[in-house]
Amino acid sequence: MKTAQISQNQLLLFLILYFYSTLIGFAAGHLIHLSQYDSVIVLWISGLVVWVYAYFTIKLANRRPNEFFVHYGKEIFPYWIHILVMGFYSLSFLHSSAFVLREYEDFIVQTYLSETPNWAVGGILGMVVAITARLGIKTLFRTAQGLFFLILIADLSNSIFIGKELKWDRWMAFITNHSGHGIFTGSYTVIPFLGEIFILVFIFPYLTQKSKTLKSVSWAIVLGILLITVNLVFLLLLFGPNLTNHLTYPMLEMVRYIRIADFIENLDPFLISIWSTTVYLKISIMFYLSVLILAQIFRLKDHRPLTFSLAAAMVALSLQMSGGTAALTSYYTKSWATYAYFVEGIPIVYLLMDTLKRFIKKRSAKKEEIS
């Protein structure tokens, strides 16, 4: 299996992306109903734990920078856990794609396509990520990094066009309107979202000049947020946080209030396909991530023989999930935070572990030197 090379750029430009995706278009709804005028505190509060998070794992990372993490693990902790531990990662990413993926075939037939079944656009979209896949990590990120200012374009087009329909006399809520418990509960349901920065222990290998991967990460986060922060607080200012909390798709109905002159109306269909495209990233890197460990845990030479049998059972599980965005929502409000607090955690106990071993490696040899 070759080594594909992911300059720091690229994985800038990727991570900010991944960020905005779905926190953005599934879950701007659910963060204003926890926090309402918070939201932007527990953003910067969420960046600021998952740097330190992302310190860490970039610390086993570099540890061995040039093995991946399945080949390694085993030398940290005994070789059926760190197998099992894999094939649990390998699942796990596969049902998070699977997850995005329904959340995404639940948007577009609600929205746009109503006469079209699900598994239309999950075999659709499925087909391009198998096929995006199955080109390997150097492709997906080359994308990412073309597609990346002109979402940005679109997204700063939006916030100048939106402007005018602002509530500006709203701007006194976010100095004054302040819970500490919704600041605590927002603050542990966004920062797994920006917790699967984790990823990187899979990736490393791939990526060039590590040694400024932490630099390029925290700049990744700060703009990250700082793009997420301003599409919040827009929302707020021009829905309020109850009318918000109420609307499926907040950022949806966002872009329909743009309106340029009286001859350019409902831009939503080309803003929403571009914003389309960081949910397909998203969805890739996820999928990728599962045939690449899979393909590992093998030792196969090559992944690509994987991707369409796995992006088969991918479409086949975004079906089979609980239907409807009420069951969806469900699942992020009650249990998906303590889920991915605990996959997202898996590396730093494998820090702890191997860290603690060096360290008994170490005292040994002392008192075999002094003996």
Contents of the next structure:
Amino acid sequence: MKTAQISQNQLLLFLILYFYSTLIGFAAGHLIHLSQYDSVIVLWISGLVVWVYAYFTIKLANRRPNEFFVHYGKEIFPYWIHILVMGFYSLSFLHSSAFVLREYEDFIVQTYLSETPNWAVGGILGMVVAITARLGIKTLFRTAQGLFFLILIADLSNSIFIGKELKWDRWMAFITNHSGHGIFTGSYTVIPFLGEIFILVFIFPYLTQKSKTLKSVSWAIVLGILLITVNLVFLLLLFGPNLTNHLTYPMLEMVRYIRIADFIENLDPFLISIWSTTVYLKISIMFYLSVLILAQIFRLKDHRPLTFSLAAAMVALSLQMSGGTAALTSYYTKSWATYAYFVEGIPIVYLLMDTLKRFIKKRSAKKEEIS
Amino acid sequence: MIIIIILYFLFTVIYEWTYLKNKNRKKRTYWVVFCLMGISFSYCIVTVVFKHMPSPNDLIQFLFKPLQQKILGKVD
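Can I get the form predicted together with the partner chain as well, since the one above is the form predicted alone?
Every chain and every other molecule in the complex is listed next, the one we just looked at coming first.
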């Protein structure tokens, strides 16, 4: 497989959108429900924890910078254990892509296309994702690079237009209202969102100037969180924490508050353009990784012949995974975070094992030298 | 719905067969690609026929919900 295709600039822009996509679109209400005015503190604490986590995942990837994790992992753990773990990762990425797809289906069907069945929305987006994944990772990152500034402009326009509607006297609550438990539960939920940065372990050989990866990731975390913070603060200033956590899509309601010069009354398309593109990018990378890992497990020359058949499975899984939005929300609020810690913790176990093996090897080599 | 799935997979079989043939891939690649396609096809059909089949979400909730409740307490 051809490596070194993604520049550090592309990585930076992609990661900002990757952090922003689902956290602000589908999880903002729940985060505000847990942490209220502490949401801003929660975001920055989570950013710090994820930076430390990213440091260790990059450290693991940097040990064999031009090899894929699926290939070198068997040097760290026994072959069959490693293959089982990689099989799990392939399924887990497929499940994650299906989960985000389902959130998007529910959003579109509930808000705009009430008579349209979920499978139609899922099928159309699924096909776009399959074609993107088939074209490869370079296409995906270039798409993100191209769309980044459009998304940024749309998001900043939203923020500027909503400015005059905000109730600025609420700002004092950011200083006075704090709860330790709220900060803890909020951080526990947000860390795995940002922790999805562990995909770097799988795509590391594709990066150019690998030594600058930590720098790009650090900037992506800072800028991504800054963008999310602006949106969350505006939500809190407009609706307050109690109303926000009762809204299914608070960002959508916020955009509906915008009135420009009494003749532009509906700016929904601004929001839809942001969400659709960021969610599409997130589903595409998750799906691409699922297919890539599977192709590498079976030692195929490229991943392309698997894309269309697995895309059908992704759409089927998105439709089958839950009976309705309530069940999906229950899954997300009551078990997803802990499951995500489990999935994201595996590369750290590999790093620990690799370090231990290297240490033992060094010690035995030293002993041999002395004797 | 089943007809749509069958038509989609018929298209995929023809498309991938042509792709693999043009690239002169080994017989093993054909086996892997079409076995995985078969699994995917079966899964799609099963989800249509058995609508209330347990999903991976149920398994994840079964395994991780008690642990999360212990760590965070009950969250509404």
